[in-house]
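Here we start with a single chain on its own, the form predicted on its own, put down as structure tokens.
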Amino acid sequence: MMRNLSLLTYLWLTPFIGGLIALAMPDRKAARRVAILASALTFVESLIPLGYLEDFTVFTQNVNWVKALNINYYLRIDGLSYSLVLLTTFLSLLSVWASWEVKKREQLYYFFILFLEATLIGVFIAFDFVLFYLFWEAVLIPMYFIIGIWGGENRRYAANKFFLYTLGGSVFLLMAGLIGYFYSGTFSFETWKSFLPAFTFWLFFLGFAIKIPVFPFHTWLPDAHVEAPTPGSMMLAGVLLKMGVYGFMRFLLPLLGTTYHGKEVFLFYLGLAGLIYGGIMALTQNDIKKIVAYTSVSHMGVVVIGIASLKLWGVMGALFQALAHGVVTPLLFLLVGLIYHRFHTRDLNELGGIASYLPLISGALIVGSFASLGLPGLANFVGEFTAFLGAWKNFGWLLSIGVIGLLLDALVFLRLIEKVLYGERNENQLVIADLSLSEKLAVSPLILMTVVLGVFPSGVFNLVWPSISALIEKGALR
């Protein structure tokens, strides 16, 4: 029992530890070796509750920390935070993985990455505030450091914007927290709905819409990923615009049918807005990592549309469509990455033609480009589709418009497969080696549940239909 009562300990310390050994490692293969055997063991620790998907509960962890601020180590699972923890898992050993570019101080490097891990699923399975809240924050640091120090040309100023851009949201969560606090005695938020003025929307509102994050509060998302080593753009995408959604649901979703009744037309509005800005400004670049970046912020508005809509199903969607996004964007900022890494160019007008010399890479793009435009039968088309769904029984035709961000995410992918694949040679470009071993590895993994979560959804939809319900139903949400 104490074994199972541990687990969740575990998760997030054994990639901490993880990363202070790969630190102390004499030298980068050393560090590289624990680094991938410290996150392989926390992805393979994060795959045993799945024995245990009737009774998540065997897995809590509550002992009092400070016992004159009522503040506890308060740690549990439930459908929505297990989904993203083995989202995080799952990709930070493919990050780990894939850091072969990483040329400089990788002993550090590999520190921060399993740093970053480890705040990530302190994040979704801390159940007091306060814990929350450190964990939040502590998100910041690794990334600012994996930005700042191996990250492009205008890494400083992507890393700063970036810092500076999320710190604010959090002023504004922890504000909302205190006020949890204040009015009901406890910092176990799941107790938080009667004590809750309405006014603290806004203040939960800012600090997880930034982070997902929601239109206009964007901009610093297209900096940081374009700088980004290519690793540190897998986990931003895959899992730390995750925090804002996870916030949304955890902390907002119970209270709109309630206390913030009548926000999720605002946010509703502001999720089509996203989708379709989104797509208008993908469709205008020529860095392919700036058109990935900026389809991210149009499939987090197919996310807000989902939760806007107070239904089991487009919530449900909306979370579906949050996993999707967090494998799809990863490929295709890993394929990315291997193409600059092969022709030192993302811009558009310099590639060409790689689809006759380069099928394997070619085929990987084209799948993932199509999964990110959402082709059925891949993983983005379900989360979409249920999302639009459940969303329609209460905004009916004006849905009609988010029609126009997904044909301009359709308009985006296939315009990059036509110039990047199809286009005209460079004659400049010589014949480059396709796909490694170590790249296929690393390549392989994401591909598969691309066409795993596309072909067989309902494994999500099983897993994560009780905690969604049973957030639904404490807001009385009809």
Contents of the next structure:
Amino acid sequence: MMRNLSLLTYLWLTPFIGGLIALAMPDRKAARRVAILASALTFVESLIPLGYLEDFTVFTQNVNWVKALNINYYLRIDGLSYSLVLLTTFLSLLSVWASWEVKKREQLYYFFILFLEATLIGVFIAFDFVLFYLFWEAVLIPMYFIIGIWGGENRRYAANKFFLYTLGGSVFLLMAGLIGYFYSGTFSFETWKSFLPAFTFWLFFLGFAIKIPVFPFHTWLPDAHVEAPTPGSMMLAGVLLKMGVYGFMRFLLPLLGTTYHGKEVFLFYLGLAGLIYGGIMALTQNDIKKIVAYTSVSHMGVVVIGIASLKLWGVMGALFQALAHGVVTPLLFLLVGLIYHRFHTRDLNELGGIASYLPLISGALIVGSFASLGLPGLANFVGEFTAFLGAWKNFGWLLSIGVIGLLLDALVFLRLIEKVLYGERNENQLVIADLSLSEKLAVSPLILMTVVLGVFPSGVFNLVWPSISALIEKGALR
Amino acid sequence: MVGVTAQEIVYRTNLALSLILLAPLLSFLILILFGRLIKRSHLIALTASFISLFSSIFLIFAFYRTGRYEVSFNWLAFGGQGLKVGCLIDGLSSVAAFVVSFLVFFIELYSVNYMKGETRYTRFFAYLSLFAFSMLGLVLSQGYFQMYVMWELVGFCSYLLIGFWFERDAAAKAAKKAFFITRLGDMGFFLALLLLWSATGTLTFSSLFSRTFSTAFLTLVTILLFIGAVGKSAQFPLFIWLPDAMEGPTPVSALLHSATMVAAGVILVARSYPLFSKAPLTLSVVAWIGAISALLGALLAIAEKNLKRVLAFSTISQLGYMMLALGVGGLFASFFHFFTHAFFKALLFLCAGSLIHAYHAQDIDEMSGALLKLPYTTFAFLAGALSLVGLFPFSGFWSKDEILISVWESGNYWLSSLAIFTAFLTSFYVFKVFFRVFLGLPKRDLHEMPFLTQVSQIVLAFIAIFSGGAFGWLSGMMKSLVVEKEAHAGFLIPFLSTLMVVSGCFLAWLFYRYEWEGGFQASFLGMALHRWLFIEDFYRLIFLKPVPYLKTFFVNLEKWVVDGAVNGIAGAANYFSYNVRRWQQGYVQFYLGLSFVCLIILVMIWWLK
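If the structure you just shared is the form predicted on its own, then what does the corresponding form predicted together with its partner chain look like?
Below is the entire complex, every chain and molecule, led by the chain shown above.
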């Protein structure tokens, strides 16, 4: 067992050390190579637990860290954590791979993106609040610089807004954590129970809601996405938003049945509002990156609705929707990046007619768009459908308002396809190449995952549902 | 299959079921992934659809032998509940699967020549294969979940195929419109699923239909299901997408937008009949929507000049007939009409394709004199047209007769008159088109399409003529699903309907002979019909007019309220810190003075206390 004992430590240390090595590399190509190697190695490491599906406890690592304050270096995985770790390592590898457009200070860039991966993994595997919070906050640093250095024109504003807004949320999270500690004498947050005062809900809520983001705390997201470089957007949409989802499930879910009883209705309304509002805002935009960013708000609305249902099917649907969004939205951002790279514009009205001569990009964009609007057979549908099935029992007819959001999402992507892909070919455009080999290597794993998750979702469900069920029942029992 | 054990039959049935679905799916995957390497992509698609066709025939025999057969497995199951997928074979599904795979095969055969030279030839067959898979999955499904999945997938195929020539703006717009309007209806279907699931925890037909529900619940569920059917089957008020869908290639119109996909709504209602039949309110809604659609489609077809769009309106009208029959309890009549209509309407579209190919135009005014130059097409079109108007002894006569009789026997004479009047209109617009296109002198040299297209046309023409004879066979197949009714009496209905056909034909002749067409088109009635009785204008006014205002509202809401609050807080913090910062100016005198003032205040507070 000693062999496995420290896998989780390796898991976050590998990209971190890989990043440091990349930083020390003398030339750019070597930095890229090191980064690809490190993230690939991390991905392979993250596959190891698949061999231990019966019992993840072999990976648990709990070492006393600061004795006086009872802070532990406590790493662990369960189905929920593990699914998100897999998503992180998978997407990080692809993001590193897709970083071909980065042309300045590459060593530093690869350091930051690997640093980001390390901290994200840390968030999902840390089970001691102090450790969790350290990782949680550390995520902001690399993301801030990725947006701020390698971003678009208005990157300063976007990076500052992203940093300050989400930091603002984290302060409340810290307060909640300290209260938890003073009430229980331990930072091991799994033991925090109904003795927490009810108002801590609002602290946790603010901490996580900004990250997800839940309507109306979403306005940092479109700005950050528009300015972030493509790999940054992929990580941001794919994994960073899932930190909030994870927080909701890990911290709020067990208490919503008891101490926070009744607050789920509040969550439901916000989710519903986000689902519809995100769709409306996406319809009003002309920048395709912003459109995709706003549909994230809409999809996160479904996630929040699913969590608020407090039913196994609803919460599982929410998690699956989060994972599906973590595959499909990065795919869309990647494609938007590829289109921007070729045409130097992201304006719907300036693009058009791409489908007639770039069949691969167009095909991929159609798959991504239809996945995103919830076509069966592709990933998002499963999450959406299951979340709605679960949530209907709690909220009944109120939920039927949600179908407006689904319709709006459909409209958003139909409009996107029509304007970007369809229509006459613009004769002014020179001959532009379709996907290159290295671009294909980035796009195809995402498409493959979109289809696999959509057609064979039961693997993920079997992996995760016991841990979710435990979280829900924890609330139901007390 | 004599002398084969029951176990063997089950094994073979499962094999046939896998083949019928997997063959087209595999064909789709091969063509979409390796299409560039394949020259004769139609061979792969045709092989797949032939396997499907063969398997579907096997399934019919298997149904004879073993009766109702169901196979399913859990697609997603956890926490004690599961979503199942699988197949159900009974009279309805095996016949529908046969119709679908038969038409897929012959329309693909037709497309080999029709689509020749297209840049996206391979992709066309890939999409058709995907459609074949989804449509067969839809008719064979054993529960609402799979049906919904396939329902959406056929919608997606329809989107891709309508927009096949997406360089044309009209095609791109039509594809979007079709997908969105049908999805609007699908949301009803979706809500019905949620309701059924939350009430029972299952979505399979067999376990749902054996339960008892309250009438209110059933009415709600069936209305929601019917909304889905209205969207898919282009019934009033959601019919507006179907005429525009004619922007797709003609084989697509023949396969998806007349024979199979749009009939999915009818199949949904027919499949859910155990629920619908216990909800009388829904049934009358179904009947009325069907009757209105039948009448409306026929009316709008009169003023239409585009050949394909005439046929599209006619499809709306005929689907209306099927819905009407379902609404008055004529499940068999409706399914029978689905059966005959699928063949003769697909045939008419194929003929329309041949005509368009010959004239290089879609407008009826551009066509004339096809009778002499295009003998095969004339024969085929005539067979289809006579079937459509329901002339004895063509297939449409028998199925329409069944429908009219069911409506008559329901005792609702309003519906009966509507249905019979629609028969008159049908005859009128069909013959109007026929005289216009086929009589007279050809304006240019016309050519028939190559051999393969003729094969499809002729085969379908014979089926259109004779498939009325399937009456006995079909009623045998449907025996377990349909409640036996009293044998109908009298020749009143056949007499009336024939009278309608003849008088419609006569009026059309007068129109042609005395050239009333121009005057009709110029009249207010003609204009109103041409603008779809202002229905779409009304929708535009209600739904599209307010969009710019809403957009402005929401953009400002986001900018000034939602984000404004954030920037406002940031700004306030900035402002506040700026002012506080000014106190830190570094003058000792100021600090001392401030301390002194504060001290005085504190002393005064202490003193006053």
